[in-house]
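A lone chain, given as structure tokens: the form predicted alone.
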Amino acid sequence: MHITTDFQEKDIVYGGDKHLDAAMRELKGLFPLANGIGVLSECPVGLIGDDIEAVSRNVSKDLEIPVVPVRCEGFRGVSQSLGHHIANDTIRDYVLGKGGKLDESTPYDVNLVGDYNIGGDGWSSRKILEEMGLRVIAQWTGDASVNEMKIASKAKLNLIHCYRSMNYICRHMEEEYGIPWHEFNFFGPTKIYESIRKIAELFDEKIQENAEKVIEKYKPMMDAVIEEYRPRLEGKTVLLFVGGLRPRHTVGAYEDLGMEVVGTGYEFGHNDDYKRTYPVMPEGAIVMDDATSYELEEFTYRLRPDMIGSGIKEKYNYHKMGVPFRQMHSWDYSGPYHGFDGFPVFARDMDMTVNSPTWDLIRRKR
């Protein structure tokens, strides 16, 4: 649940510490079963310098629950990426390894990291891992609990989906607790099969046998989806400009449908993101970094893609241009797109977007 403290002009002048303290105590009374509180400071708080850490310490001590201050106004950093790092470090300092309850450990305990459960993605990913015989003890951070984040330090392996946002905590857990980590991709059957097998290789023969059974079980369904939608999407081109994992992870899913990604890029990518992106892109594709609206329009005019996949702020520009557009931050309020449950939804949505007759009613510029 997200609750605002109704920060007013007088709080900017005199400080809002007392109101924050009172708000958290009131919240605990309203929600007595709450296992923790997060304090997320926004831009005005950062400007006036309220000591949210001191307030959180005092309230945490009195209420006997973790109160986690996250000083992350505007997501911080030139391109917001520093905000991810701050959030990871905050979990490390206030939550990870701080108690928690795990009745027993098994050799198959894993953490599902960097999956925010957009449209139910986390559940579809977790389903595959559990069918393989693995036990997901923590799901970060979509659908996570405070207890899960506490006991994540007891896992045998971290499986990370969104590398950009949560590689920091994985690296820390490797250094501090000796937990290895592995990046995987559950977009589209080709990458799903590949990821399942690579994950299984990290465990014993039992898990490897289960992995092949999972693939055998779902392959007919995936083949049927491709058979239905590929004839309608074969040869269509896509230009992507999103963030996180999507600019590279979704490439294989488009290719499974016969589509070609002619350009991709990140809003807050780092060098290591691009090193992971180049190998999955077709020859001659364009790769962009933090493109402006003007640059995106120019790329669109020159590449003439059949579909754009980007974020909410680009959506209406492309609607005005008459270019088929899919909002790929939150799946345009659809989903899931991950896993075997998600690929049929992904294929349907791409077909619905590209082949909608409404685009013929809008005149393209240039």
Given for the second form:
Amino acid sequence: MHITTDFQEKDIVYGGDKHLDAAMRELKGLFPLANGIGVLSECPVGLIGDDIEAVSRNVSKDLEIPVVPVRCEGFRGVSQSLGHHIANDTIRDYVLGKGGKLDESTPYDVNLVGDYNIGGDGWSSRKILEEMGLRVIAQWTGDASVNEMKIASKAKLNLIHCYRSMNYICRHMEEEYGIPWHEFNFFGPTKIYESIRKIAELFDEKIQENAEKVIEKYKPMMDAVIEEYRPRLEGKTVLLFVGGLRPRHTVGAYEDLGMEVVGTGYEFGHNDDYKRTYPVMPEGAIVMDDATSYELEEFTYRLRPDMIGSGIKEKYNYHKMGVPFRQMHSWDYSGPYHGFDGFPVFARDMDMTVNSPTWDLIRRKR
Amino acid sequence: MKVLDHNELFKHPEYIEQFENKKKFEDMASSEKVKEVAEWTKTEEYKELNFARKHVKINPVKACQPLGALLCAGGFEATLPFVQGAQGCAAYFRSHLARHFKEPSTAVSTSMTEDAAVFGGMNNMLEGLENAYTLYKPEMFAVFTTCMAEVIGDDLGAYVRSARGKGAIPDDLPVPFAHTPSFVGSHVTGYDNMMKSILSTLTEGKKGEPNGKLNVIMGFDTYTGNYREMKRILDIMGVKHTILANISDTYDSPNTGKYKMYPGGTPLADAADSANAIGTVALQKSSTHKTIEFIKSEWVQKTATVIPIGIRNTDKFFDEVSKITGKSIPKEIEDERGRAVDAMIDSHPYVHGKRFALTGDPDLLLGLISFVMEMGGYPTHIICTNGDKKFKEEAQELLSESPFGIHGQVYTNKDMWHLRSLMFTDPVDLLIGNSYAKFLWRDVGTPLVRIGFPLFDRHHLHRYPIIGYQGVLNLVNWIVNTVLDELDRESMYTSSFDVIR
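Form predicted alone done; form predicted in complex with the partner chain now:
Everything in the complex follows now, all chains and molecules, and the chain you saw is the first one.
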């Protein structure tokens, strides 16, 4: 759903605060079951100095639901990364730890953080954690609810997938509530096994036993996927240019299929992302930061990868170049790619990308 | 190996159980309560509440000015669309067009941030022009703005002069610019502003001998098939012409294994010579107001605006072209007309008397209202978020001219959430709209015919023309076969399920 105050010139001239106030009251009338409202500001709002915080405070008081003003004007910062940080901070200030309903606590309560549930990624990840005997009390922010974000401060551990976008809230919960956080990787069996075992180490023997059982349960299925797809993908090279965790987290999954990531890059990475990236890359791989489309093309010509994983704005350029391409932000409307249930989908999709007969039609047979 | 992706995977019992268990952490309203409220949203009472809102739009059917400017800019040869503003906007325009056309969508942005908010966007523009020129060697920049540049009051003309003065770009490189704030008008306005700027820049000092050609301005038209169809029919008529903002190759280029940044567009020389045409035909009003005014006053040309959607409108189009060019309508075109009418007659029993909800851009709606009435359908709920007063009057007049217009109500400045209320309280048989209308299809159950922009969830529809007599065939095809698909689904286990329709 798209909900907007649809700013017009008069809002720019006279300010949009009253307009926003009235809009939220109308919305609560039309959607009485809403548990909260997020106000996301675009450039004009910040430039003309509208006070969305004050409006949100008033409306929140009257409507008795959280109203979260997110100062995410497009001109702030150099990329969407600052938007993540700002959103983390506002959730910290307006939602986290502010009441919420949680009937009981257990030693196994965890939050699944930094999973955006693309193609159901969050669900296939949650499934593993639950099978290990952990209790996911909050899932952020794919398929999250206001209550989950409130009660997250009661968890015993934060399990974070996308470090880039949500390390801020984890660090805050560590400082404020003493909740430790742990990074993991649920792409591809090698990393999943490794992650499951490391997560289990943070809990008791029961969880550790469960972890081994889970691995034992899914290993045959993972082996079957590899047996089916690896012969068709062995030795194929991949160039990635994406965001968040994918430039590094997917490398292991490609390697499980016998593929080699010869280059990877972040649209909005920070130093700490690159520190986490170098160790997982094979010798001689290229690492790019904020590449322009010009640069990405140049890398493609020089590296000659068998496939590229990037976004919608790149996709059709590479189709025209005849370079197999997969959207690795949206999973090209497929997914999930996370977890045991995600790996077969990942393998199938990479296979259809690299081995589609359509690429061979571009040039006539001689 | 049978692989289950999200389409099937999450229907499995283990996931159903997961979702059920997750609910205890969500503290949401009970499913009975949700159901109760959902039912309430379908009532007359809710409709009144919904129509009383003044301050918020829910699923509006419009995009913003710079998106229209980008489409227009992309229709000119070797032109680099240049966004003066924050970067996220440019990413949105490009993504939106790429998703619709399934083609590359090119633009550069000056990526304005906090410092530009304080000091203005001049440095961004100077460096941007210099960098983009060095890397991408365009023959023209088409500059347009986002909200940010407009709110801080960037002086584009001065910046371009300054860029030339500093040698950032060659003196003779055309750099038309348009102010396209998103808080004024919609994508059709932005298209108009960009077009006027490009034409006035390219034709400056070019007024000379008449070239005997006809200009055709397509307007914010996202059917690449329409551009090819226009060329085809004018070629058949023997009318030499210039299609202005010809996006057909830009957004539908052949796959040769080589990516071309500038795969087509109206040649700049032709655009410059458009001032010397014998006349200009525009196929949309809302996206050409200012441009047509400019052409009338500056080029002193005959102009006509006609939307060739449906039989009568297409007749009008050929009459206008004939009047301006003196060319007669060839038999080949008359035969096409005959075939299109024949198709409508063959299919009319399945469309006659059907009530339609329609949503989209103003000119598309005017064309579709006319076509639906020609088929014997009743345009009923007509929602045009970006329609103005003039559009409303014109649509109402159009409806009043046919007995099939009697149920028609035109709503401007309303959105798809309004339409949802209308479709629940006063149901119709068919819905025409863009891909976002599929949520209405899901909620209300009314079959959807996808016509308009954007079309994200069905492939290749935009490659087929909806204008001219060939366009009529496509419209008949999509509409009648949607009705027939639905008829089969509805009659699946009855004796009415038949092989002949």
